[in-house]
Structures are given as structure tokens and as C-alpha cells.
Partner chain sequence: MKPVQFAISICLFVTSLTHAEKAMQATLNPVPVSFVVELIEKAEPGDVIRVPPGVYEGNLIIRKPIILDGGQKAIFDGLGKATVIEVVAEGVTIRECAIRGSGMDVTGEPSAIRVIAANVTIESNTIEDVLFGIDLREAPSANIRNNVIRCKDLEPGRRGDGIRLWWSHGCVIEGNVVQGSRDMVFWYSEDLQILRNTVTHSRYGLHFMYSHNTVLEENDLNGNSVGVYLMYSNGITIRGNRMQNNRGASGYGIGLKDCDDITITGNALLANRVGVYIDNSPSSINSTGLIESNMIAFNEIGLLATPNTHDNVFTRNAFVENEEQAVTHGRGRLVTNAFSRGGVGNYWSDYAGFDLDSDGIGDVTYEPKSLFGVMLAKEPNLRLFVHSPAQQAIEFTARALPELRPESTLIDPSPLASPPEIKLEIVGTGVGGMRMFIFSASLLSFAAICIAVMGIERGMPAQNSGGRT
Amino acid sequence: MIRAVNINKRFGQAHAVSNVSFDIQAGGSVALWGSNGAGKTTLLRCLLGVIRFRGMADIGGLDVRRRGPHARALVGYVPQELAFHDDARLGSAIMFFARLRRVSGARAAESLAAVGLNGHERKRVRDLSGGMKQRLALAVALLSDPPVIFLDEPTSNLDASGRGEVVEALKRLRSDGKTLLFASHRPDEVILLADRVFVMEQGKVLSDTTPSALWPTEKPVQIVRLFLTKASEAEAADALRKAGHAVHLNGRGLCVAVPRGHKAEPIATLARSQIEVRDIEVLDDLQIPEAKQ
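Show me the one chain in the form predicted together with the partner chain?
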């Protein structure tokens, strides 16, 4: 459904994406995992064909560069935060995209209702909460019932309940057979939604793996996020890996997967290496589906 061959994108001297190739089958769900600046967003933009790149990408067999509009017609895109004219009313905003996607007004209303935004048509986009904006973005993405959905950290600006709503909706999309490709910072989302994970760093896909390989889940695990000084992060990651922890650097601190009841272990490990931990955060308990194990 989604095919990338040697995608390269440079901004000046920096390689934002280099030599990325992959193939995603219809119905697949792939997470892009990596720190800020790893190239996740740029890769999504390349695949959408909204920026120029070297290499080849197609969606549903349509080359995104030669037949961009037709390829994009197959994709619903949910950005990190919906950016649309703040003065526009919700109703007219979704009607605009409905016309772009050539679906009826009834379908637009239905799509709004599907994300629970019916009744808010007269509200201006500026007055929507973060969660409502993302639901609107989802409604727009689903207008034409496209087979492919791209999501660029769709929950990063949301609180816990907003996040839960979006994750629920995406789970349903997955079970409806949509092909999902999403960037995420949150291991729990990845574990819940993805069947493949592309671990990205410095524009490269380092590994094409699965959530269970990334976070071994024989034992119930918890994710502890450690906040350190920026300078010590790499050193800390090394020390933790040596101690046998699964570690991931991302934009906000170090994520360490630890067996339940061992949350202090990484801190102790770092203390031995004389690395100071400034703060910790314990992410929500993960509800790993049985099938995953």
C-alpha cells in the first residue's frame, strides 16, 4: 500500500531523511519511533508528496510526485496540531475539505458526528480545545474514507483523556483494515496500535522491528521516563543498556522499560555511574493485549 525506495531529503547540509526504503502492506500499522529531529515528520511529508525529495514513493501504486493529488486522495492526514484558519467556523471548515475530497455535505456531517463534534458547527476553529481540534482533524482525514491514514504525533498536545479518545478511534480504524503510519513519542501508543516499528535516528531507519521486540513484554512492564541534563543523556543511555535495560532516547528524556516493581533500578544504576537524575515520570500502566505476548 505504501512503498518507499531510497527516499533522501536534505535541508541544506543536514540529512533530514537518508536512504529510507520500506514497503507497508494494506492493513498494516507502522509506528515511526525516534527522537525529535530523527526525521519522522519529514519522512511523512515526503510520503505525502508535499515536499520535494529524491527517491521514489508511492501510495496505492500512485507515485506521490507524479500523481500527487491522486495519491493524496487515498490518504487522510492528521497533523500534530490542526492548523486551519482560526476565524473559520467548524462547519465551513469541514465543508471546504468535503468539497476538496468530493464527498457530500451529509457525509461531512456524518464524519463530524463520528468524532462527536456534531452540534459544534458554528464554533470557530480558534475556540476549539486541543482535543476537539484533533478530533476535527480526524474527521477531515476520514471524510472520504481513505484506505491510508498518516498521523504525525497526533496525541502529543493532548491530555490523558483526549489521548485516550484518539487512541480508541485509531484502534477502531485499524480493526477496519485501514493502513496506518504514525509518528509517536509514546511507547504505550506504539504498543497498542502498531504491528511494526521503524526506529529512526538522524534520518535513517535503524531498525524495522516490532513493539514487542522493542519492549520485551514477558513480564508486565512499566515505562519510566528519566529527565537528565542534556549532556549526560548519551552516557546514561549507555550505562543503562549495559545494565540490561531497554532504553530509548526521545525528545523528552530517556524512556526506560522496567519490570513492574523495579522502578528505582535505573536510578540506582545511574547513581553508580554518578549521573544525576533530575526528575522522573512514570507513564501510565500499559495494558498490553494478550495477543501481543
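Show the same protein again, this time as the form predicted on its own rather than the form predicted together with the partner chain.
Partners and other molecules have been left off, which leaves just the chain.
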């Protein structure tokens, strides 16, 4: 369904994406995991064919550079930053995009139902929770019933409850056979949604692995954010990765995914390398809402 061969993208002298190749079969669910600046968003934009790149990419057998509009018609895209008119009602917002996509009101209603937003059409966008806004963006992406969904950090700005709402909607889409490719920095949603993980750093795919290989435990996984001096962050990340930890830099500390009850392990690992941790923060858990009876 999705094929990439030697994708390269540079911005000036910086290599944003470097020699990335992979295949994703129809119905697969793949997470892009890595630090801020690892190249996840740029890779998604290359696959959409909206920026120039070297190499080859196709979706459903369609070359994204030669037949971009036709290839993009197979993809529903949810960007990290959403843009809806705050005064619009939810129903009006979805119908605006339905008219742009030339789909019926009935299809718009089906799209809302697919993400659990039917019955909320009279609510104004400004009154929606973060999770509901993100699900509205997902409903817009589903309007033409595309077989492929791209998502760029779909839960990054949400609280635990909002993340749970979005992940539950994505789980239903995966069960329906949609092909998912999403960037994420949260191990909990990667574990719940992905069957493969592309670990990216400095524009390269370092490994094509699985959630169970990254986090070989049945215990819940949490994120521990470590605060160090800027000069030691890269060295600390290397030491943690060599010790088998899933880690990324996000501009506000160094984030490590660890099983609950093992939150001190990254600190001990860094202590053995004589790297001092100034402070730590344990991030909250993902909350999946109970299914309605």
C-alpha cells in the first residue's frame, strides 16, 4: 500500500530525511518514533508529495510525484496543528469540508459517527475539548473514506482523557482495515496502535522493529523526562540507547520510556556514565475511555 525507496530531503545543508526505504502492506499500522527534528514530519510530507524530494514513493501503486493528486486521494491526513473557525458549529465545520471534497451530507454524518462525534453537531468548535477537536480533524480526514490515514503527533497537545478518545477512535479504524502511518512520542499509544515501529534519528530510520521489542514487558509503560545540561543530552541519549532504553529528545528534556516501577533505571544508567541528572518529571498515563454499552 505504501512504498518508499531511498527518500532523501535536504533543507540547505541539513539532511532532514536520509535514504529512507520501506514497504507497508494494506491494513498495517506503523509508528514513526524519534526525537523532535528526527525527520518524522518531513517524511510524511514527502510521502504526500507536497514537498520536493529525491527518491521514490508510491501509495496504492501511484507515484506521489507523477500522480500526486490521485495518490493523495487515497490518504486522509491529520496534521499536528489544527485550524478550525472557533465560532463555527461542529456540523457546519464538517459540511464545509464535505463540500470541498464533493461528498454528501450522509457521508459527513458517517464520518462523524466513525469517530464518535454524532450527536454533537450543534456544539461550537470553541466549546469542544481538545480530544473532540482532534477527532473532528480525523472525521475530516475520513470524509472520502480513504484506505490510508497519515497522522502527525495526533495526541501531542491533549490531556490523558483526550488522548484516550483519539486512540480509541484510531483503534476502531485499524480494526476496519485502514492503513495507519503516524508520528508519535508516546509509547502507550504506539503499543496500543502499531504493529511496527520505525525508530528515526537525524533523518534516518535506525531500526524497523515492533512495540514488544522496544518495550519487552507486560507492565504499563511511562515516560520519564530527565533534565540535564544541554551539553550532555546527546551523550546521555547514546548511553541510554546502548542500555536498551527507548529515548528521544523533545526540546524540553530527554524523554525515556520505562515500565512502571522501573523509573529509576535511566538515572542509574546515566550515573554509571557519570552523567548528572538535575531533575525528573513523570508524565501522566494514557486513559482509554470505557466503551459505551
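Take the two forms, superpose them, and find the largest set of C-alpha atoms that agree within 1.5 Å; that set is the rigid core. Positions refer to the first chain, counted from 1. This structure is a prediction, so every number in the text was calculated from the model and none was measured.
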{"property": "Core-superposed C-alpha of residue 18 shifting 2 Å or more between these two forms", "result": "no"}
